[in-house]
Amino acid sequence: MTPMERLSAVATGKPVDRLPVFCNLLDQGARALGMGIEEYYRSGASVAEAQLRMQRRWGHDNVWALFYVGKEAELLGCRKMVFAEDGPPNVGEWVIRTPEDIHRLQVPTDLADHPAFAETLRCARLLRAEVGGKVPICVYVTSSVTLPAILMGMEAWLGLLLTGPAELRDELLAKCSALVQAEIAAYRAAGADIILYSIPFASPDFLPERLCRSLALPWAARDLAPGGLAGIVYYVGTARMEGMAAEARRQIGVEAFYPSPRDDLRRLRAELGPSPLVAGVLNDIELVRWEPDRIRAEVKALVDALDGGPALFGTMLMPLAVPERSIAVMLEAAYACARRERA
């Protein structure tokens, strides 16, 4: 089966040769091409080529049209990024420092022509031309309730979110939601199949459940309403979604979930029921220190927990420090366990 056939079959309850295996290799692309991180992320063609090379080499079931999360801050005026050679780029300045900055914030009307987004969309189009319909093309979108954290800093955003003024908070959220909607539309037009919708602020690890229900999830519904839910995967980063996943499904209608390694998959499946797609996500940070036998045991335990409904095996955002040998051991174990799971 092709990766796309495999994922589509799993999502619809049809037989598959093995569970899909998503391995989220991002910054590793620079190393694959022998480039520095900053040079690498200047070019959509470089990112696309690296994604294709890595997918052919490792055999996993996805590719990414993703540069770095701070790219979204650039769309709203961030002019400085901090590039390191051993990890992902990050924002080097806050777009929002005062209430007046929120009033002045301008959301681009056409991302297809935006210089900060052109290479990202070029990457997606190149991937579509090469593997469209065969390998799922994944993109990443930060939710409106989470995006302000990279525009003004976590402390300032939590202060505004929790204590207001509510009018200023909602003005910022409305602008961020408009950007999310524009990103999703642009990505779909460029050929994206899977949109990882990131909303850590809908986790009880971040906010009290009442605020998750009354604030974060309604804004998520607003983000996703215009384009519909096709290809949307609900993601809360390394925070837990247990206890709020079913509420997210009820309020938003999403049917695919990418949990944290900290979630208990059996409890999560019991909460969601048998029909949604649920990923089992390995804590890939630990691959830096785990020996091969430990990797194989952790992969087996994760796959064993993926019962009771549609599922896939996944990783977080693999650190550059993970040795290639550990990646190979993880994937070999995942393929073997995923075939036994389907037998």
Given for the second form:
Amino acid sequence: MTPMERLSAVATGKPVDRLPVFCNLLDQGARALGMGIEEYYRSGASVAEAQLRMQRRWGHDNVWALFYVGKEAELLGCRKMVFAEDGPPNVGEWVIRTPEDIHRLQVPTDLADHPAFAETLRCARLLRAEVGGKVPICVYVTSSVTLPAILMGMEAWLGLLLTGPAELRDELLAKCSALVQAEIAAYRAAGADIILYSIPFASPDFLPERLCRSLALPWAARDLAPGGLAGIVYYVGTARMEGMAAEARRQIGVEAFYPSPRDDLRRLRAELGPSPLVAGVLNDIELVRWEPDRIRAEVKALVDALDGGPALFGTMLMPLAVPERSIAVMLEAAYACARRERA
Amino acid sequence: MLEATQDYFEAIHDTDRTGALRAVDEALARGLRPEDVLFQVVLPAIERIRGPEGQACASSLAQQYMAAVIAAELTERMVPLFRSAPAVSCRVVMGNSRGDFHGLGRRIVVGCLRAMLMEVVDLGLNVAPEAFVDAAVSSGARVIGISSMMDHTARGEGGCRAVRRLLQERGLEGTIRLAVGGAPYRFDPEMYRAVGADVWAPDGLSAGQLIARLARGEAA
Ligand code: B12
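Now show me the form predicted in complex with the partner chain, since the one above was the form predicted on its own.
First the chain shown before, then all remaining chains and molecules of the complex.
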């Protein structure tokens, strides 16, 4: 089976040779090409090339057209990214410093030829040309209710979100939502299959349940309504989604969930029922220090907990510090444990 | 329990800033002393939001943020009104490790410490290892707290490891303790050892309590 056939079969309840295995390698691409991280992220061709090489080498079931999350701040005018040699870059300046900045914020509606997005879309198109229809092409979109964190900082955003003024908050959310909708449309046009929709602010770890229900999820519904739900995977940034996942499904209609390693998968399955796709996500920060036997045991426990409905195996945003031999052990174990009898 | 204690807690719990400040203002108007506002209203709310020690903090980040940030504001307002100036117990240096631009966790910890009448030297974002040690030496701090949101800023050479090495080189290990926190430590509760820290805490409110204890020279 190709990775795409495997994923489609799992999602529609058909027999598979094994569960899909997603391995989220991003900055590792720079190493694969022997480049520095800043140089690497200058070109969509580099990112596509590295994604393809890594997928061929490791055999996992997805490739990424994601550079780094700060790109979305660049789309809204951020000009300072702080690069590191041992990890992902960070937004290094706030686009929004005053209420005026919110009024002034310009949201590009057509991203197809936006300079800050050109390389990302080029990467997606190159991936489509090479493996389109065979390996799921993944992209990442930050929800409207989360995006302000990288435009004004978490602290200022939490302040505005919780204490208002509500009109200013909603003005910003409406602009962010317009960007999310434009991103989704542009990514789909460029060939994206899977859209990881990131909404940590709908986690009960972040906001009291009342606000998850009355603010975060209604904005999520608004982000996703125009483009529809094809390929949307609901992700709360590896914060926990338990307790709010069924509500998200009810309000938004999503049918695929990428939880936290700290969610209890059996409880989550009980909450969601048997039909949605649920990922079992390995804690790849601990993977940095786990010995092979421990890795195998953790992978097995995770896959065992995935019974009861459509499922896949996945990682978080794997740190560069994870040794290659640990990635190899993890993937071998995942391929073995995830094997299924084809009916 | 004072009426204000319950009202204030409920407002913080509902992330209602206006309600929390109203509870305090009403209590002051009824004659409650500023000392009691701090020790009987504000600090107990931090403890209740944190929940029982030894268990995971059950409140959301938003509630922790409210409890800590409003506590710091009210401390600043109340302390000048105390009958006698409180003895500032000890000093703490806080900052985000080099390359790390995620300040919210640090701000929550700092807010708590200030409400506990600790003096905090807050170095802000993206702090070099030498700057942590220099600030601790010049201010006489007994604890350095380092916040990191990413794996590489926690584990990398610009963070706690380097601070530990500097403390060793300068013979300061006996006097200055190291506390760490942030997302990666929550995913790997053993990581604090690997980076050479003395302690870590999983949330801002327990971090405040833990660091305050360390700074007073008590075992963590
Ligand atoms: C929300 C979130 C985001 C949001 C907003 C980020 C932001 N803050 O600006 C978005 C979606 C934009 C985002 C983006 C990214 N993220 Co992010 N994100 C998260 C998430 C869900 C929560 C982080 C957070 O803000 N928590 C709130 C703060 C206040 O909590 P905290 O820092 O843990 O602090 C608490 C305690 O730890 C403690 N504490 C904090 N400091 C200290 C200090 C001391 C001394 C003590 C004792 C205690 C203490 O008290 C605090 C309050 O309770 C985590 C996953 C998770 N479940 O934690 C991932 C996570 C932190 N992100 C991660 C990554 C990699 C990123 C990116 C770099 C991805 C990329 N490749 O671009 C970008 C960076 C964006 C940028 N800034 O440019 C990784 C980091 C691990 C790693 N692999 O390196 C995580 C862990 C996700 C994962 N599981 O892989 N992210």
